[in-house]
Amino acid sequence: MSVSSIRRFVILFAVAFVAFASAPTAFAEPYFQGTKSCEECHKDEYKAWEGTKHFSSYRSAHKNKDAKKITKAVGGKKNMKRNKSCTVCHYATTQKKAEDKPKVKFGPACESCHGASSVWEPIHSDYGGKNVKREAETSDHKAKRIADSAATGLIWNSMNFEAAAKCMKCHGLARSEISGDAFAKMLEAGHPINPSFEIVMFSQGKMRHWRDKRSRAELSRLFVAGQAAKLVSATEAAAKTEDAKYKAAQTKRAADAKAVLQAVPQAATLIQSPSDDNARKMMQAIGQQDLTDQIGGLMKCAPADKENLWQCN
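Put the chain from that sequence into structure form on its own, the form predicted on its own.
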C-alpha cells in the first residue's frame, strides 16, 4: 500500500471514529420520557386517560388482595413497583436521559401503548421547522413525518396489528421479557388471565381516550387485527414452558383466535404459521376492506348514531 493510500485510510478511519464517538445516543435503547411530553399537544386524550383504570392502577394495583403473594412467587423485588416482572405491564416509567435509572411514575400510560418516545417524539412533533405550526405543515412533510416516526418506534392508532399486539402481550400474559416459568408462578399464585380479552371492546369502551369514533369497517379490521395478535402472542407463549396451567390458557387463546380468523380468507397463512410478519401481511392484504360480513356478530358493538359510527360498551 502506498503512503498516500495509507494516509487516506487513516483520515477515513479518524472521520468514522469521530462520527461514532460524537453520537452515542444514536445507538441507545429508546426509553420512556413520561406523559408530559404527550400532554402538551394531546390535552383531551390525556384528560380522558386520567379517567381510565390504566391511570388509577398506579395507586391500586399493589393493593390487590393477591398482589403480595404474586410478587413473592415470581421472585425479585418484594415491592411490586420495583419488581421487573410486574412493572413491565402494570406501570410506566420515566427518565430524562438514557443513562438515568427508570423511575415508576404512572400506571400504563401513553408510551406503554404507543412505544418508548425518546427517539420518535422529536420527529413526531416537528411540523417542518422550529417555528412551523401543525396547521402549516405541508402534506409531503406530514407523510414523511408519519413514516419516519413509525420507523423509529411510534405506534399510530392506524397501525391496527402493532397496537393490538401491545395490548395482547400484557392482557394475555405473554410479554417476551418475562419467562414462561415466571408467568406460570403468577398464575399459580392467583394472577388472573382473561383468554377472552378483545381489543375492540377494550379500546372503544371504558378505555377509549381519543375523540374520533371509528366506523364499522374500521372496527372490523381492528377486531381481526386483535385476533391475529392474540394468535401470535398465545402461540409464542405456549412454547415458553411446559407448565400445564399456563400452556392450557395460552392454547385456549390461540384456539379462540383461530376460530374467528377462519372466517377471514386472508388469514389462511397466519393460521398455519402464526408470526408477526404473517399477521402484517394479512392486514396488508385486507387493506381497507370492511370485514363485518365475515366476522358476523362477534363484535359486541352497535351503531351509535345516524352516520353508522359504532360505540362499544
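May I ask for the structure of the form predicted in complex with ligand HEC now, the form predicted on its own having been displayed?
Below you will find a single chain and nothing else.
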C-alpha cells in the first residue's frame, strides 16, 4: 500500500467510525464548539448573524412576559436557559472537549443550522494540506472533502432539504427530543406557533448571509424543500400526541404543505408517504429544474412592516 492510500484508508476508517459512533448508542457524538472558531474564517457571515433575532434572543427570550409561565408548565428547571425543554430550540451551546459539559451561551447559532461541528470543522476547509490553496485542490480531494464533511454532519449550501428540516423542526415545534405531552403543555401556557413559517420568506431577508443573492430558480427549489420539511416534521409530530390543540396545529401544517406540493409532480410519493428519505429523493428528482412556473405564485413576500423578512427584492 502506498503512503497516500494508507492515509486514505485511515481517513475512511475515521469517517466510518464517526458514522458508527453517532448511532443512538453513541459515546462520541459530535458537539457544538460555539461561534468563535467560525468567526475567525467567516467574518461576514458572523456579522450578519449578529444582526438577527437568533442572536439577540439570547438576551431577550427569557424576559418575555410568558417565559416563566411556559417554563413552569413543562416542569423541570425553572430557569429557561437551564430547562432542556427550552434549550434545544432557544439556545446553542459551546464546549472545548467531548468530556466538557455543554454551556448555554448563544441564541440559535451557526451550528444550530449547519450542524454540530467538532468533527467536520477541520475537514471542511482543508484543501489537501496546510499550504494547499483552493485553486490547487484536486477534484478527487474536493469531492471527498465535501462528502466527508457532509457524512459527519455539515449542511452545505446545496443541501436544501437538510437545511429546511432544521428550521422546520424548531419553528414548527416538532423537535423529536421533546415529547408531544410537553409541547401540548407549552401551547396551553401560551407558547407561540406560527403555522405559516416559510423558509424563503424567513431566510432571504436580514438573515441572508451568503454572498450571492439566490436566483428565482434557486428560491423555487428552496421553497419546495421547505414545504417538504414542513410536511415531514408535521406528520411525525401529529403522530406522537393525543392532545387536541397540538395535533390540530400539526395537522394544519401538514395539510398546508401538501396543498402546495400538489403543484410539484416529483412530490407524489412524498405526499403519499412523508419521510426524510422520500423528501431527499424528491429533491434529487428535481435536480436543477426551475420550479417557478409551478410554485412561483405561492411564494409570498413578507408584509412591509416585517422589515427583517424577505420583501421580494
